[in-house]
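One chain is shown next in structure tokens, namely the form predicted alone.
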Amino acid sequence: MRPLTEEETRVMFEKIAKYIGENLQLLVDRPDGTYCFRLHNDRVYYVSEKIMKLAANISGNKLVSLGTCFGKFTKTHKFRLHVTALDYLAPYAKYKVWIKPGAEQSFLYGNHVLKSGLGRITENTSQYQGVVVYSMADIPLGFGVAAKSTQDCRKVDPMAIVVFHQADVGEYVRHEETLT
């Protein structure tokens, strides 16, 4: 386990303030103590200093988690957000998007928002800009990439995409194999 290097934390950083903008110095100082992302067998660990300086103790071969994994770097270096930093980036959104209860299990299933199944969206939002998915009731249930603005989402067919999807809680049943 180790530090993030410059260009790393760049690329990470740029990845999440997608989703969250300037909040993401709330991230690193809040006020249960310091918090940082270390990177381990390419995956990004958010995890309390405290914590980690007792992980220490332990060698790397034999650690096999430590922390939130945030993400991880594929092999082209590019930075893919896992559904575990959901917890993170919910509270701190600035663009939002409300799904209707019928469109829940869909998007749960790993496919795309469509307008029909679209109940809310924040004011200005842009295209291509990271957005977390509520349902009605204000659970989170993922995050994607706003396909349309909501300008255009006003005046779209009920069959167009307007969230790509990106990461859903649903993930946590289907790749429970896979996420550490």
The other form holds:
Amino acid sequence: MRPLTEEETRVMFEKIAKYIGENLQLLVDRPDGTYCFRLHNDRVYYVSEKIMKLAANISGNKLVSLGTCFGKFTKTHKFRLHVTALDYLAPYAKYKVWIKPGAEQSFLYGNHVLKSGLGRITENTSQYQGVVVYSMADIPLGFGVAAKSTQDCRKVDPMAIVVFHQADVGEYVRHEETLT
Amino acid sequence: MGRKLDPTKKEKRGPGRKARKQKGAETELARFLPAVSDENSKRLSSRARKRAAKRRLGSAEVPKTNKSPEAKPLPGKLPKGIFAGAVQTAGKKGPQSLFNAAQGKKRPAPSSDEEEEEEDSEEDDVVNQGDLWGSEDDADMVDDYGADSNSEDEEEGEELLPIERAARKQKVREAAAGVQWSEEETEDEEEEVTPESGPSKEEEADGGLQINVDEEPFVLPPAGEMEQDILAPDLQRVHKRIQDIVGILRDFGAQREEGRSRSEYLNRLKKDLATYYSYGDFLLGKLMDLFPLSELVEFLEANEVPRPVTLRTNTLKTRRRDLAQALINRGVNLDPLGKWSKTGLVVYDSSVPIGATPEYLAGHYMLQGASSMLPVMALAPQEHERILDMCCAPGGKTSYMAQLMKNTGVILANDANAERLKSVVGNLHRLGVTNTVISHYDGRQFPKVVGGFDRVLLDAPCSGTGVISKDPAVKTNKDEKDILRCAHLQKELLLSAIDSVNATSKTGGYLVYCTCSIMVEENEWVVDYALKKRNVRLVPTGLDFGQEGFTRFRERRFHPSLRSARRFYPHTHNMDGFFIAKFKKFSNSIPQSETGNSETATPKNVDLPQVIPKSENSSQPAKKAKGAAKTKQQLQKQQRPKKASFQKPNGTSKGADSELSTVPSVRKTQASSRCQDSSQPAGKAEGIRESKVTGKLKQRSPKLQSSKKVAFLKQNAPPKGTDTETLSVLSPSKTQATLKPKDHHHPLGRAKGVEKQQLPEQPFKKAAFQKQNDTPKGPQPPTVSPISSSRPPPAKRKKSQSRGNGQLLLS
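Output the form predicted together with the partner chain next; the form predicted alone has already been displayed.
Expanding to the full complex; the earlier chain stays at the top.
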């Protein structure tokens, strides 16, 4: 377990900022204690300092996880955000998309969101903007990238993709092994 | 008006062919109640039968039947021989009453095939005889059916259908031939049974209580016959036999068959149960030891059926009310789990897969067995505590603890199985638990890795005999060595867990040990072992339902506090079998176990009040131990000053206390220190020590039981210095050690400040520990003798060693 290097931190923050923008600051400066990011086995964990101290006692090859895993660095040092970060992205998300109940299942299986399944979308979403996907009951289902801007979404035909799928909560069941 | 008449259901009456149609198995068979095969049954001609029937009618005390003409047709048709005995026995009713008529009388299901005697003493059935008698002439033409006799009560007073009469005739014939009904033969593998069953049947018939089940006393087939079933078990027969034997054993004196011992019945029952429920012999034997027979069958039945699906609301993300609403909207039929749970829901049925709803994926609930929620409730983790979950997979209990703590504090979730750890990671992330560190250690490596937790939960790996409904393979693949291996592992884990708890924690110091097994070897035995080996005691779990743990079981005797442990069974509580015990650790020191001295301790227990004088007396048995202990003490004493400042990460931070903090190697030192403390007596700094000791003791007094205090105070009286005090502290429970060391130390007279401090604590703890254990064993206490001579330089020790009686009780 080690702290992130500058480069890694930059890459990661850039990625996260795509979804929550400047709210990223809230992740770091929290009123209820200092939280930090730590790297372990190529994965980035978001954890409070108190917990990190306990985890420091555990040897590296026996430590499996600590706090919340945000994502992992790939072999080419790109940062990939996992669905496990959803709990922190959802409250601070700047651009949100709501999908209809019928399209929930499809999204949870890993498919993209079509125009026909689109319920609501935040105003002035630009194209390729990171968005968080919700159900109509305001339950966060995952996140993705807007394929079309809000304006375009209105014009496009029902079978067109409006949100590219990146991660969804169905992965807890479908890809349990890849979480760790 | 016309609707009431249903022509299709109209019953045919009269002598015609249609009237003789069968009315259904129940009614038909009921007529073939096993003929009363009394001793007198013999083959009679038709005329003889008529005559016999006439005689019976004439002699019947209470002709219950309403119609006198019944008598007329009866004699002609009745196989009198069959019922002669029965009638006489029953003595109440006319022959007709012995027969079950089909007329609208519902018979009890043929639960017992062997009812051959009519024991219908109680019932008077009004018999509508018209039809039966009318068709009597055809009786001979009716087929003979195999009899499946039911309680004769209903027969009484009912009319005889032709088929009944024919059956009766057949019965008589067969009985005369000494051959039982085919039905009865299923019960007894031997034909010899027949004659024997006769008399016993009658006895039963006379019994006041009509037991429909036992028409014929169950006869235990001889040993040779037991093998038959293995080849081709007829489950119906086996099941029937099981019920029979259980019934007999319930009232063994009255219902037993002469010449057969109880153990024969039990063996037969065991084999039958193993066959019927597919258990291995070993496990079934264990279960028979554990449950009374009636409960045993219920337990086995309960294991065939899965327990209801339950789930636990994740209060970090939602409320139970909202979740229930959302799930009901999806088409799930559910209810709150019970009064005892604020977050549990039980699912009756569901139109959607309950493990794949969007609410599940969003982490609003977790599928968890009801009994798995109990240990966490018992542990009651508080916010901002440090918790260790030693065997956490798949993470249900860990997440429950996290939600009770509201994501504050820290939980260290550990498991030894890497595969299952993945599910832990997945579950914890899904449920939004953020205060957890997940590690992959063997549980026995704690507390070396990290210790000093406020609370520890140990859900030990077990044989799984409580969750047979989930995994039927357990029925056959567990045997003696599996159980013992599990028990061994559990003991090791429990000791490690105890060592990982910080006794001086402000809010905690608790440990919950639980298993999903019902075996005593894995539950009470392990807990009892821990009580002896560590400074812990059992406390109430806070669960107000559930069966109490056993304090004794067969040849084993456990500590009485085991009553506060709780057992749960599938058949009584409708949840998986479980065992939960909650410990409180009251001292961080590890008692030194005395290997050889345990037996010798007994005499010492008595001496406590007078530490010094007694130590000499009691020392004799401990001589050996003392010798050994002395050497230890010597070493320890030398090491002690260094260890004085030892502090375990456990967090024992008090000045003096810290020295006593549990150290793996401290055992010996503790032992020695204990001895030394008490032995310090003599003139050195007694005053100082006294104050220190008293100070220490006073510190501890809240922890200690009041009795100890009293003992302590009492002991202050004697002129001895601090040593006596320290010893007196110990004395209430097991003084053996304390007493001895004192004597020993007197000559030594050297008291090191640090050690002094430590010693009083240790004997103190020991006493507490010993007290709790309450075993009749003698000097269990780890390092009994506080008077260890470890303090003084070796030279002195030798002196003390040569003292003879005054030897330290060093373990």
